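Below sits a lone chain in structure tokens, taken as the form predicted alone.
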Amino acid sequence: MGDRSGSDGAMEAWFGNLAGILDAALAPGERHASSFSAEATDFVRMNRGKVRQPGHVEQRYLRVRLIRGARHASHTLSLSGNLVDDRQAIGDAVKGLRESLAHVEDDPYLLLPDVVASSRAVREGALPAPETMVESLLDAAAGNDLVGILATGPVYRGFCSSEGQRNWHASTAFNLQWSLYHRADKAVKSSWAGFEWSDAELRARMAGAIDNLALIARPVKTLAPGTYRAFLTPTAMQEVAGLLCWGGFSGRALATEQSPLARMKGDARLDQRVGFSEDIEGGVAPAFQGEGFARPPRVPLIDAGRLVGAMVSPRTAREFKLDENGANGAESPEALAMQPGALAQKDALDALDTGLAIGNLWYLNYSDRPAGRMTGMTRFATFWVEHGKVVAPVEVMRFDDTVYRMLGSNLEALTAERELILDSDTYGGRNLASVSLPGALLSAMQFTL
């Protein structure tokens, strides 16, 4: 596994040196607003209940944004960790950007922070070595055919500007995903992530997965297309919420009527028990975004079923005369939290009585974006339940329904327990984003295949 000799403090000090190099590289009349990302991650891939590929990834990136008046250009460079080499690379990047600015037009929507808002946040997890985590996982799997991946270790984000702003964020967490394989396309998928490791919690989650593995071994039930009662676990709700994050809460998309929630600007409502917020304080994302704007601890988006806010990036704020609130350029939440309900998780199947218990969804997309209609497939452990008891696994089905029915007229209950789910995306690097979601009981959900 990787060498953890470098401390969070050393990485932060090194970033401070980079900020000084950038400040010194500027010519009169120039400004910079630069962001930093890094990680020191242990990855372990497992298959058939054995470790197949352990590895360690260390990478550091700096995005230099050079500004002169209303002109700006940016360049992202990979850093070596050697200040001599990196000083030269930064100098070359600034020189290239300086030459580019001569050919760039003024940006009418450029918005920069008007106050210096420095910050520092370090969240260290109480985590064992990855070898110990993997050993506990394979032990708990009790010889079942397990496939999975573990990602653990610190992730860093930073921002610096020529005005002296310095922001630092370090987060050490683990993200574990695994499936217990039965046969063909039948498997039980599980995930667990957080800042503190507990063998007891792992064993409890694995025991639930093993119980579900026995259930999917039963003869499969094929249901005709139609409307069924349904319970969506927090993991299934993650896919629904993730699709809503694709433009649903965007200030720009709402202003241009491109949001699937645009009807909520009028008289459309969700159930009054539904509330969504961007909860930076309760997630893993930094309290600043890549252009240096601070993020409030909490941004209400939907309250009591009504649209009350949006994710507004600096550029959208300037163009549409709105107040920015630290949103990223895509205006997608990075710490979405849904308000819990009153249904105890342990009572969910009894409350469902007869219908579908949906453990996972995938391949979600909009079938009618302006109407808030989404479609997708059931996946892995989805069961037919009768009188509160699992009867059989269900053949894959396609749903097609609107958010206004799923989280509106057809919402019967939300669970009192929520699950914090960390983003497992590692495309280019580990992503610092999360959702905190309850399960949802629906009186009706429409299936077309």
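Rigid core: the largest C-alpha set superposing within 1.5 Å between the two forms. Positions refer to the first chain, counted from 1. In this text the structure is predicted, and so the values were computed from the model without any measurement. First, how it differs from the form predicted together with the partner chain.
- For L138, the Cα coordinates differ by 2 angstroms or more between these two forms after the core has been superposed.
- Once both forms are fitted on their core, a CA shift of 2 Å or more is seen for P54 between these two forms.
- Once the cores line up, the CA of P300 ends up less than 2 angstroms apart between these two forms.
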Second form
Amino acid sequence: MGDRSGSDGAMEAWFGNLAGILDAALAPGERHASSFSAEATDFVRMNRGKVRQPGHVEQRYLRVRLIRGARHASHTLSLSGNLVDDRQAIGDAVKGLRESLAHVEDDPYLLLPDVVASSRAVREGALPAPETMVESLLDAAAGNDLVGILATGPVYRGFCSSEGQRNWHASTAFNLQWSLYHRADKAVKSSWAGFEWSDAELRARMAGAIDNLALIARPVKTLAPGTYRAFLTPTAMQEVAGLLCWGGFSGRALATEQSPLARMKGDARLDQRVGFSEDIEGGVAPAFQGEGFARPPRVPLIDAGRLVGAMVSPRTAREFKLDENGANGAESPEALAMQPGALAQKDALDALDTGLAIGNLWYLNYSDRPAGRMTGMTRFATFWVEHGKVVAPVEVMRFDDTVYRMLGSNLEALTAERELILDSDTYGGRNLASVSLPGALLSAMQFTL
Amino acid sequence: MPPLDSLLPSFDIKADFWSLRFVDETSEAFCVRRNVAQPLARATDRGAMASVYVDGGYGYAATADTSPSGLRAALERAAAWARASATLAITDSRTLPRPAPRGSYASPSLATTLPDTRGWFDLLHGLSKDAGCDPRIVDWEASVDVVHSTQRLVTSTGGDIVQRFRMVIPSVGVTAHADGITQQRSLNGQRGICQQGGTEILERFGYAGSGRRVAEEALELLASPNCPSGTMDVLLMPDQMILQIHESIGHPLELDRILGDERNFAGTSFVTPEMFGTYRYGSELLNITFDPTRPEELASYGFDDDGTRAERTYLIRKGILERPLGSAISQVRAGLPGVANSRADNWNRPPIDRMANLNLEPGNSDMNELVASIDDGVLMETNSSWSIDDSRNKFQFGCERGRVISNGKLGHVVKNPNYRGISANFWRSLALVGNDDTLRVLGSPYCGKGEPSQVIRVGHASPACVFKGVDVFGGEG
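Hand over the structure of the form predicted together with the partner chain; the form predicted alone is what we had up.
After this comes the whole thing, all chains and molecules, with the earlier chain placed first.
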């Protein structure tokens, strides 16, 4: 059903044509720095163990940035894949930008790569046809109330400039997210993403989910608001880390006191076992950002509980006299890795003893951003544990606590094992971010509702 | 848009029904931050979504290739998915409507001109200069986004709709910092001002003079005490009410959530099908309409993306739940009435049940009466934080600015005002609803939902409202 010829080189060759069209469209004194994003994805949405919306999306976007002296402007345009039409569209875009440059000002914060650093990374996937994947999934879940989404097919990122730089990143992967529902809001959520599909692995994962569904089916425990011991799985930690990625590590947000970690520029510290870095080497994001800057393999952000770095985009580097480090414009990590601890995952519930085992968190937001305080909900597989044994699922609870307590004074342990979680976001297109996180045992976590 | 009349006869697709939905959207983003013009960003996004019903199945295919061969390929690909999934489909597409709508829609003042690039930057430089008026203002920006969108829906049954939109989204925001305290203030929130039309939108909100006002309020917050804690009354201003309506009425009433489609991602709903017609959602004062007919409101339109004609409809009347936000397809699936709310955020996403314009109808109380009704409480304005559970029940919201109300009088400003509650109870504590003078037409360009995910534009109009006995609290300190 889907175009699974993701890594056959056709798209890369086509991108090369675009680069040539862009170079030819320039007038004397002009430069361009242009990024490319495309995918050919089969999305299959499921509900009640059936198919709700199956379809195919083919999209190609080119962001042309035209530069003349210190003036620049950009035009992002969808492309049809037909070079004759697209040549015209690119030409029109460049012409429009050229006219606009007459009306914009010199940009004091323009920073362009000072070296040409081309790169190429292609990762092929061995994926069956999407309809086969769906049939396998629904068959494995037969008799259960399954709801979820399959996204499969190739994703591409590229960069080209008039200086001759060419960067290419292509990967053909699948991302499967599904929940098995017991009733109302009681469910077990599972995810599986990767480059190789295996029916045997799918069946094993589904069997694990069905086992957990039996725990969810137990009578529900309702907890009063208060402070409880808590173990956060890596999947729950993904939500905490995800919120911190929203302005927390941004060089611009730190420089302008808007980061929830800004107090760490002063005396505030996290627990000395806490370390965060942008680990491009260990993730799945491209090794270049949209303006053509190379991303270092690793950017330390927090080390031994201290703020030691930030995500610094080229623009922020110029504005605040910092060194750029390959950050995107939003200065959010795309491969955040947290240092593991010493607690064996298999011993986590024993170490928790009595408290909440939180499988998923949901809808986090800052309730007092400068103080690093965040709120959010428990969701899916969250259980009350007594003496290291799961007793009951709990009614959803709202937490409201600070990162300085959760990953600071109240952090009891981090697991020795980390989980690499590929981002399933599909807003506008499939994301290529990931996180690598341990679980966290907290001596106290504040629940308010 | 391609000349479809000449193309349509060539689409010999073996299908029970098909449609093509074209989107042609251009946007420009102008921004001045810390008195420096940010790079001009322009976008053009053109493509088509093919939807096909075959043998009881349904499939879609999205393409930016709108040539005859590109459209035909998309229709065939959608048909292939429909055939492949027919035996697995949750809904037999033979039971679904096959609309043949004809008509058009246009945003208000579509023909009026907007400032040129230089004109926008001049306006924003003025605002930025005003906003950056004090060394304690450490970051500030003024921006305007302008979007033109033309959408056309053509169906195999002879339907043909063309809708043309223009949206203007002005924004001002500042960050103040001193002595270890940081406070943020904006003009009606992060792009809360978002309407269809032209420069009259700027005048409606006093945009040109707003930079200094926003900055002064941020500086005032720096010197203000934390919001008090306790159970008390709240007076929520429209730029917080829109969020309250959105999260704890809009999302729980989406019929696809009630049908379970969103349970793996955005969540389910505490509302169940049997509640419609009898459930008391709020006090007698609560009247909620789905209103795509208010011209300036962001999500006004003539037809939804499945071709259903859009009409003003009560969802909640005198506090009683009447009908869900359910599109024609969801109505068939659930056996419930609904509204024209099948919407996609672009050509490359299939339509799902969304909010559009969801409004709280004004009452009779003027602002003085709203304040006078409160012995012990807080006025809160401009949403800054939002979080709610996956059933859309347990919520916690924060605002940029509060003012204490004691014995019916407005008092000092407080920072970090927050409140929490449960949707199923909260709306029953609605005690007073402001009149038309207190109403503002606002919205959000950023409502996220769906698998694959979509960010859609929604409009909300609301007066100021008083709620009794709410759990209020302040910041960390």
